[in-house]
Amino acid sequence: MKTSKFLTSILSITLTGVAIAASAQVSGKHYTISNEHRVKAIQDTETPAQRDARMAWWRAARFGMFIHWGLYSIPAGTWNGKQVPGIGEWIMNRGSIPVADYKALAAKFDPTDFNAHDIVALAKAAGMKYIVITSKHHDGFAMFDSKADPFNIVGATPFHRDPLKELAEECRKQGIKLGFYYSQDQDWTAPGGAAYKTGNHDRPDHHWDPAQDGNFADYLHKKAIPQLKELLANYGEFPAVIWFDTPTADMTPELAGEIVELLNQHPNLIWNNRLGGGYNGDTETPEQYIPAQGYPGRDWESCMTINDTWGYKSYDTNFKSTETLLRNLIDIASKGGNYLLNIGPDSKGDVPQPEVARLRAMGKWLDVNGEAIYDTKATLFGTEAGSLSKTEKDQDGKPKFIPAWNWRSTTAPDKIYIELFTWPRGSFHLDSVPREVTGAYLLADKNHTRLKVTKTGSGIDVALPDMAPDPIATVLVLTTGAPYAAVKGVRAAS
């Protein structure tokens, strides 16, 4: 992922809602499209109805599970007995620790106690649907048996295991999508691999030893394209996704269209929006942030960590309460995207219990409250999410979006979600409802018992409980096909 450079930016626009371009990820970083391209993507060349088919598992699935694992979780955030500043996996980059010094790390890297059924157990208990785990990030480490390249997980250390293919058997088993994270541009130990700039490192590759020198076409000739085959052939069915990051301008349209002609051998694929070279792929990656209003008409993932890093810091303990975390999920679903949460485990393999302990607990809530989130789409409504103001301005001199938290909406064929945040005195009123409400009820309600609802005008009041069934957010139904009273027997309340 980015540097902390770039979350600090990153971390403002969350807090603002900020709404960006679509071309943009994150602050400061805008990925160039174009639809000029020698090789064709096939986004480029199928049906919308294709396309519809193609992504209707990832648009209903809502949530997912990101996994940042490497050999940076041994240093953990220090090396030579100084914190690094930044995001965990970034600390070879930070720290300019040379190629060597890195490599050595390998040695050292024994996570006996990683359990492929038990990530993905949790994955499950947490309620998300498809798994991405880091199968090479820049550090150049490939977390899987590569044979294009020893600098690998069964090749270099000692527990000769491949972490990719144990969860593969488990995602089987337990019904889960699982999807590969590969960093094909940056790749700091690797020969001609692309780097970018931080602290002093004022060469043009910004390379920081002479051991990454090199030309980048070899690199990926010889190291990235081939991985990238292995990872797209050895592993069944999957993997489902494939998430490209951090392009730089080595990445030529001419040298993606030899990646792309690769995809497009695998139909069923689904890729994002940072391979590099102009391609659009499939998914908007906002990092770090909501997008104020999503990205109408794309199919969009905000990535985000639980605490402040994506792989493991031994002292980074500031995590977002699960209040945050399930309302970031609502957000993000009542604006038609999909919400990918990072864990980060440590040098064993162990994920840190905070974060266990909240994913539990978004699962629970996803236990009774599910329905409202998978398989939805964006509100019907709008000015829920907040408004621009009228006096203030963002970094851009444009109106400052100012985010609002009393409620948000989700949409099904015949029903409306509310997803209460704020607990209304009495009664919920909507000025304006677009289809006609049947009728309504709590989900949180076994008996789903009727709620009075009045119409008033082309909007409704609904009658409800005075405390709310859940202090976090609670969804109140409202039933927009078949007449509610039709299907439990009763007379609705008008």
Given for the second form:
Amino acid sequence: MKTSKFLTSILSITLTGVAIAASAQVSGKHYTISNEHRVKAIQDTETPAQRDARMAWWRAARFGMFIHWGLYSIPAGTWNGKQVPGIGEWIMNRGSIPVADYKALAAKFDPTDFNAHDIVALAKAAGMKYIVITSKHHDGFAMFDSKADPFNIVGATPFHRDPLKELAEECRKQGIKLGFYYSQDQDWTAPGGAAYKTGNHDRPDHHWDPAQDGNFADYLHKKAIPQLKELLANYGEFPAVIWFDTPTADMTPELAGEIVELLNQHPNLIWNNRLGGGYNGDTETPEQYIPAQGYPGRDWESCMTINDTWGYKSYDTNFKSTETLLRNLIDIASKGGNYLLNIGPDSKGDVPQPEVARLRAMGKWLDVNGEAIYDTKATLFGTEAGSLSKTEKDQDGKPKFIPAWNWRSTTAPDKIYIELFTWPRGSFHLDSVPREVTGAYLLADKNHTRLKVTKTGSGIDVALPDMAPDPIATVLVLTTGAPYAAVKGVRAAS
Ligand code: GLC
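Moving from the form predicted alone, what structure would you give for the form predicted in complex with ligand GLC?
All chains and molecules follow, beginning with the one already shown.
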């Protein structure tokens, strides 16, 4: 039997009731089916149907709230009277702040304005379906009650409250999922914690204070893994998501495997591609950008700030417009991804008003048009997103993708949604439609007044009113019968 057929037949075998989604190494006549992981993660062992079930709520959600909140909100971008460049939560690293000086911030942290109900209500008003909050960022400060390490918000501050516990209770009440971001690798205040290099931190471990020195495995065994156990055990049905960040070479496959063994005890958990140790997790995590064509066949989530910083900075007022934020959400949904949009509360626990205003405006649009975003699939077209330049190259020397911003599309089983950014004169034209169009109306029109559809060959023209109902994005709904292919008795591509 030819190797390739041999491999295909073997790979299609379901062994011990579990499909092995594996890379097979064939050596001579013997072969070993093995995943690249000594400790198999759920993604290595579950069937596609099991994975679809586990990811279902997350894929339908499309829109989540990221919260970056911690001690860094006290300096808020300024240290010893000087503004420290870069994102606010990196101030300890970029400012080369000694461990003892940074840890002294805890005694000043008393965010009495923090109100879990209001934050969860804001997420809901924005149309967000899940929240991911920093439980411990790279500075090593735990925003939760941790017995594993005293440098935490309950034990080391006058606040003495556990915001994650309060958020969990509110998310439960208000029907929204809660996830935890955890910096499993970088930890700038725990001996042995890793550090990415900034500035002149030229030592091999990029530390800037001898108090940071120690053994990475010891840090993992004494702090990170015990805290992950606390986060997975102490908040009821949450976390629904664990959001790892910034892995380094210190995170060997063996050490990552110890964390995976912990994650495997929570079979509904969703976790991202930033654990390290060769594990890709469930989701790609493009940061501050939207991939030109998404990641076909892979779950992905674009995380983005509303201004330019994740953690609060008092002087970062570069807030994106509501138009940009909404069109980002629509663009991402049209490519089959999720939008994780960040807020950065200040040191009193208040959310910056410009962020509140934008999120509420997004929610108003979603109140009318959410059907075109939630629980939809990616576009059936694709060319609307833009095209590859025939002359310009990107930084990798490949043809540069030039985005177009006239319209996007999302898909439901019996509808095609067209989100119109520029309002066409008279009618909207499609050269070809992969489904039989049975009617058309504007989603914002409560009466769903039928619009005139003219078929031109394999395409259509839909007559539109002179004025766009929404200046940012108006949704045109094309009602569709079964996909053409199904009409001919062939199962249409999903
Ligand atoms: C980067 C930053 C980190 C931030 C994360 C959000 O990894 O290092 O501070 O939390 O992006 O995606």
